[in-house]
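Let's start with one chain on its own, the form predicted alone, as C-alpha cells.
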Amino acid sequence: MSTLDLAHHIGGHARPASPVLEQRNPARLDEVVARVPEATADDVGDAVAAANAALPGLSGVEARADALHAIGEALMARRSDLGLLIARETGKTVVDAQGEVMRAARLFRFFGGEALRIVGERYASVRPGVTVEVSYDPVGVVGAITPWNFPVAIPAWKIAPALAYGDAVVWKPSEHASAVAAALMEVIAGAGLPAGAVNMVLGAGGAGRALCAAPLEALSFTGSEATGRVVREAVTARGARCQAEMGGVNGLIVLADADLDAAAEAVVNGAYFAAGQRCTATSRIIVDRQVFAPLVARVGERMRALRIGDPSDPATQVGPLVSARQKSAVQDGIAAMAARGRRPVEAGRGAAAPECFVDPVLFDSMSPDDPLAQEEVFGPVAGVMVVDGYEAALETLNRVRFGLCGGLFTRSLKHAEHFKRHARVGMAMINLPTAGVDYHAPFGGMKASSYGPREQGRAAREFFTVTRTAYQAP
C-alpha cells in the first residue's frame, strides 16, 4: 500500500517542513503508512488566526447544523475505507475500527441536532421592570488534542460540539493517527462549513506544546495523565479554560452473587479488547474469595479462545500495540509485577510474540500496592485482587488516586444502588464491561482521571460556551 506524505497538511497550507516521523503499521513495521512533519509555533499561530477569521461565517445556526449532519453522513458512507485505515494505522481491528467510524458519524448528527436546541432563559428580577436573560455564547477558538485509540470517534466528540455552539477549532491530532486525522479532515472540508472552522496542524510533543501555548481561548485534551497534568498548567497558567480527560486504572468487582459466565466475558471484553488501549479498560479485577477459583478459570479459558492477529482480518478479536515504544511500556510494566514477584497465570507467547503484538496477560494476585494496580499500563494486561465481600471490595477499588470508570457484578439491588452513589469514578458500570458508553451520555471521572467539564451528551455545552447573563430595564 502506498505512504501518505502529510508535509502539505500543517494549517491547511503548503509547508516546506520536512517529515521527522514515519508512522508504520503495528502489524507490519516493514509498512510505513504516514510520513508526518512536525508543526511549528509559526504553523500554529496561522492555523488559529484562520479560525478567528471563520468565526463570524460560523454564526448561522442552521448552517451549522447542516454541515454537522452531512459530516455525520459522510462518514458513515465511508465505515468501510476509514475503518480499514484506522486498523493499518493504528493496529486496531477492523470490526472495532468500523465500529469507531460509525460512532464519530452519530456523534456528529447528535451534535447537528443540538445545534438547533441552544436555547436560553428568561428569569424574574427582584427588581420591578427588569428582565433577566441568559444566553448560551461561543467561546471561540478552541484547542483540541486527541490520541491514537480512538483516532476518529474522540476528535468527533471535540469537534463536533465545537462547531454546534458556534466555535472554530485548531485540531492536533496523535501524530500515530495522522493519516486517518487526515481522511476524517477531509470529511470535514466537504460538508460547507467556512474556510478555518476546523484546521489540522500535525507532529509529536512540539505541536503540542506549541498549541498550549497559542492565543486560544480555551483547549481540550484527551491522553496521558502525565502529559495531562503539564497541558492543564500551561492553558491556565494565561487564562484560558481547559478540559483534561486523563485514563483511569479501572476496577471490576465481582462479588459472589455474580453471574460468573457474564463477568468473565465482561473481564475479557473490558480488559483485553482493542489490546487494553482504552482509558476505560479493566486492569484490576476484585473478586470476592468464594468465587475467585471458578472466575479465574472462566477467564482463562476465554482468554484462550480470543483470536489474535492481523487487525485487517474480520475475524481477529486482538491486534498489535499502536507501535513498537507502546510494545516497550507495556512490558515494562509487564516487568514491573515480575519483579514484585507476581507470575501471570495467562500469558501467552509474551516477548516472543511479533511486531507490535502482546499477547493478553493475566496476574492471578495482585496486591492494591503492585504498579499495575497503581498506575495505567494501557495494554492487555490485567490483574485479580481477592477480598472478602462487598465492603471491603468497594474499598479497594476506591484505593487509586484515579477514578474515571468502576464497575460492579452483582445480582443485588443493594449493593447495586449502594455502588452507584459510592465508588469514587465519574462512570458506574452495573454488570456490565468497563469499557464502553453511550456517545449522548456525559463521559469523565474523578480524581486524577479528569479536569474541568465534562464530554460529550449535553454535558458538553457548559465548555464550548460563555454563559451571559444580561439585565434590562425599560
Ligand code: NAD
The other form holds:
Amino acid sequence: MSTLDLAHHIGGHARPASPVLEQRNPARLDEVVARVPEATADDVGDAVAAANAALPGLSGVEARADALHAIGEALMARRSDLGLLIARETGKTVVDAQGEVMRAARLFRFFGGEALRIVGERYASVRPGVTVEVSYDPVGVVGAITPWNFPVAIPAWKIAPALAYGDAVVWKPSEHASAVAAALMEVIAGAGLPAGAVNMVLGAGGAGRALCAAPLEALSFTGSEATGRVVREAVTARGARCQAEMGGVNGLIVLADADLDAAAEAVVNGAYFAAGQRCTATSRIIVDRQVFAPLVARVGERMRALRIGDPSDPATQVGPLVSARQKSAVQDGIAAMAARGRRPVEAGRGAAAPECFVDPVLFDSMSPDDPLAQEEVFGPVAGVMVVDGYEAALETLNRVRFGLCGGLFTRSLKHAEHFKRHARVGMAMINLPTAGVDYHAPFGGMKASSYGPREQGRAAREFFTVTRTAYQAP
Ligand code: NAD
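What I would like now is the form predicted together with the named molecule, since the data block earlier showed the form predicted alone; can you produce it?
Up next: the whole complex, starting with the chain shown before.
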C-alpha cells in the first residue's frame, strides 16, 4: 500500500511541509501509512488568522446547517474506505471503525439540525417597561486537540457543534491518526463552508503546544490526563476557556443477583474490545464474593473465544494497540501487577504476540491499591476485586481519583436507583457495558476525568457559545 505525504490545511489550501513523523500500520510495522509534518507556531498563527477571517462568512444558520448535513452525507457514503483507513492507521477493527464513521456522520447531521434550533430567552424585567433578552452567540475561533482512539468521532463532536453555533476551528488531530484526519478534512472541505472555517494543523506535542499558546477564544481537548492538565494550564492562563475530556479507571460492579452471562459479556466488551483503548473501557471488575467464581469462569470462557488478529478482517474482534510505544506502556502496566505478586488468571496467546498486539489479560486478585486499580493502563487489561454487598462495592468503585463512567449489574431496582445518584461518575451504566454512549446525550466525567462543560448533544452549546444579556427600555 502507498504511503501518504500529508499537508496542513490552512485557509482552504493544503500547505505541504517537511515530514518529521511516520505513522506505521500497528498490525504490520514495516508499512508506513503516512508521513506527517509538525506545525510550527507560524503555521498555527496563519491558521488562526484564516479562522478569524472566516467568521463573518459563518453568520448564516441555513448555510451552516446545509454544510453540516452535506458533511454527514459524505461521511456516510465514505464509511467503507474511511473505516479501512482507520483500521490501517490505528489498528481499530474495521467493523468498529466503520461504525465510528457512521457515528461521526450522524453527529454532523444532528448538529445540522441544531444550527436551526439556536434559541434565546426573553425575561420579564423587574423594571417596568424594560425587556431582557438572552442570546447564545458564537465564541469565535475555537481550537480542538484530539486523540487517536476515536479519530473521526471525537473530532466530529468538537467540529460539528463549533460550526453549528457559528465558530471557526483550528484542529490538531493526533499524530497517530493524521491520515484519517486528512481524509475527514477532505470531506469537510467539500461542504461549501467559507475558506478557513475549519483548518487543520498536523503534528505531535509541539504542534499542540503551539495551538495552546495561540490567541484562540476557546480550546477543546480530549486525551490523556497528563496532557490535559498541561493544556488546561496553558489555555486558562491566557484567559481563554478550556474543555478537557481525559482518562478513566472505570469500574463495573457485579452483584450477587446479576444476570451473570450478561455481566460477563459486558466485562469482555468493556475490557477487551478496541484492545481496551477506550476512555470508557472497564479496568476494574468489582464482584460480590458469592458470584466471584462463576463470573470469572464465564469471562474466561469468552476471553478464550475472542478472535484476535488483523484489524482489517471483519471477523476480528480485538486488534493491536496503536503503536509499539503504547504496547510497551501496557506491558509495563502488566509487569507492575506481576511485581506485586498478581498472576493473570486468563491471557490469550502469550507474550509472543507480534507487532503491537498485546493479549487480553485478566487478574483475579486485584487490590484497590494496585496500580491497575488506580491508574489508566489503556490496553486489554482488567482486574477483579472481591467485595461483600452493594455498599462495599460502591465504596470501592468510588475510591479512585477518576470518574468518567461506571457500571452496575443487578436485578435490584433499589440498588440501580441508588447507583445512578451516588456513583461518582459522569456516566452511570446499569446492566450495560461501561463503554458505549449515545451521540445526542451529554458526555463527560467527574473528578480528574473532566474539566469544563459537557460535550455532545445540546449540552455542547455551553462551551461553543457565549451568553449575552441585553436590557432595553422603551
Ligand atoms: P495524548 O494525551 O497523548 O494526546 C492527545 C492529543 O494531545 C494528541 O493530539 C497529542 O498530539 C496532543 N498533545 C500531546 N502533548 C501535548 C502538549 N504538550 N500540548 C498540547 N497537545 C499535546 O492522548 P492519546 O494517547 O492520543 O489518547 C488516549 C487518551 O485519551 C487516554 O488517556 C484516553 O482515556 C483519553 N480519551 C479520553 C476521552 C474522553 O472523552 N474522556 C475519549 C477518548 C480518549
